[in-house]
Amino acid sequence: MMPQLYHVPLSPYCRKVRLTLAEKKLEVDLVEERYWERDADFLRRNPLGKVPVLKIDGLILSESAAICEYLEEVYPTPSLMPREPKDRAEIRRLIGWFDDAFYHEVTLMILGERVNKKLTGEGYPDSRNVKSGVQRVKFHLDYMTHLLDHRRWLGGDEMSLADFAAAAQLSCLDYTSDVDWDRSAVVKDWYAKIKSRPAFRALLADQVSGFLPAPHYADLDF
């Protein structure tokens, strides 16, 4: 049976899983899960009512981290993380800057406000968050223009899964426009170049009801 992914398509977690799967070559069904509303066969997959979940392999998994060091472990071809412990944590240490850091100062301070508030129902934007998350995508960037100063890819001289985690954060936030791409030529080559992979072509071609993507987004020379 064909893998499946249960997904929203703005969810950074579960791009990030959807980039990974891609880049091995793993064909997936992708089911879009409402997690809001609380169906009673998903929490049966996952009890916290979090996308992603990934059946697979006669398994059932969930949280991002875990499920992309499953496909790391048992399908290793590509490698997306390299082979020395040191090196393998500095990598591990760089999807949690982004997963955690990122995700809670930048996307879900503008994605949550704009989308994912009307998306779930939960009222209307609050600006306070939206304009927070605006003056700390800055540092972000800032800090991502360091690594690469100094780095071919964020985590070192090959493209790995922190790549995948910080293209997963800013994609989704590329889709309503909210990346000034102007600040750092840099970060800009290197989404340029995560872009236009093979496995980002299924993110380029998502649409979310009710809200259009930057007229940019699918664009590979943007």
Contents of the next structure:
Protein chains: 2
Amino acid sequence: MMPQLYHVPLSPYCRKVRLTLAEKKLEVDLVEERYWERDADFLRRNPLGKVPVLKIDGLILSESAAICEYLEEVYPTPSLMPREPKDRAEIRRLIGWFDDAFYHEVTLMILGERVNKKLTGEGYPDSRNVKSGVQRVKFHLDYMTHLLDHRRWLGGDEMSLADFAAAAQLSCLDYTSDVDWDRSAVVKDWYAKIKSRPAFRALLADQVSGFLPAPHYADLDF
Amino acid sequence: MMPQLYHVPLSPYCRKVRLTLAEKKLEVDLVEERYWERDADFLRRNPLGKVPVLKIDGLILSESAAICEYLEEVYPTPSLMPREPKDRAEIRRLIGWFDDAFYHEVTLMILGERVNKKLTGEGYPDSRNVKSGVQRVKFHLDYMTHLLDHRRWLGGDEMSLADFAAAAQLSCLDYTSDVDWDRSAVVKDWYAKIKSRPAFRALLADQVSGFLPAPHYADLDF
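Could I have the structure of this protein in the form predicted together with a further copy of the same chain, to go alongside the form predicted on its own above?
Up next: the whole complex, starting with the chain shown before.
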């Protein structure tokens, strides 16, 4: 049976898993899950009621970091993690950076307020949060610039799960035109490179009802 | 040179790393880091300004999940992760559960409000958050009960990083007497078992100035 991914289009964690699956050429059935409705069947798959949830190999997996490590262990080609423990620690450090700090400081502040609250019926955006996210994204773009001044990819010389973790967050923000690509030429180049990969295509075709993507969102020459 | 861990006593992430180091019999120099003062030297070690940061093997590691996976890869004895990818996915799912959901829904709501805000001078606790954490911890204790009704340890038959991730959060809450051990006999038994390990001793000796530990905090027969 084809793997199934329960997801929502603008979740960075779902996008990270979709990129990983696609890069490894694993076809998947995408099932859009309105997780905030807390459907009983879905809660059996993940008692936290969060996406992504991946059904694969007879297993039901949740937590995007656990899913990506599983895919890397069972489907190692192409590799998205280096071999040396010290290099793997660097990739995982950056995954934590984007999954945790970037998400809570930026994505949740901007998209969480402007998009998720409307989709899930939680109320109006808190403009202080949006402002704080818009301010804080600069720090993260500058840190990415610092990394990319010394490396071809965020985690080293090879593309890795760290790039997917970062691109997943940024692509969500780019959907609503919340990334200032003029801030850093190296970050823009890096994003252009990752955006042009076949694995990225499905993300660029995403449509969220009620929210049109920014005109440049799917444009490879943005 | 002996490894150095920059930490604060009541950070669950620092505690998870301390438990992992101690279980693997790796001695470490503990350096208390007032991370909220954003010391320039410390920011060079971790630009996010967060603990834990571990100096080991000539490396500077941050993000607790990355640190623990590194320790597991380089110091595999005793093993804190199973070998099979599906079992590893389950351990990592639970690590994500406690590091992310439990932390944001419970630890941050209770300890973040009552202790961290005072320590870092951020102001007064928001009682709505404390209330929400006190309410939500029940769900998590019940889920742990469900797991432990079927398993010896949280992630399976062997003790693993999942147990340390959970015990690290609960031990912080127990310091301020915020765990209702009467709610679940199996969770209490599990915690008694992990609390009596030599690796736990240093945590039980922790003292945070301005906050006395609960009388039963260091008691193995609580």
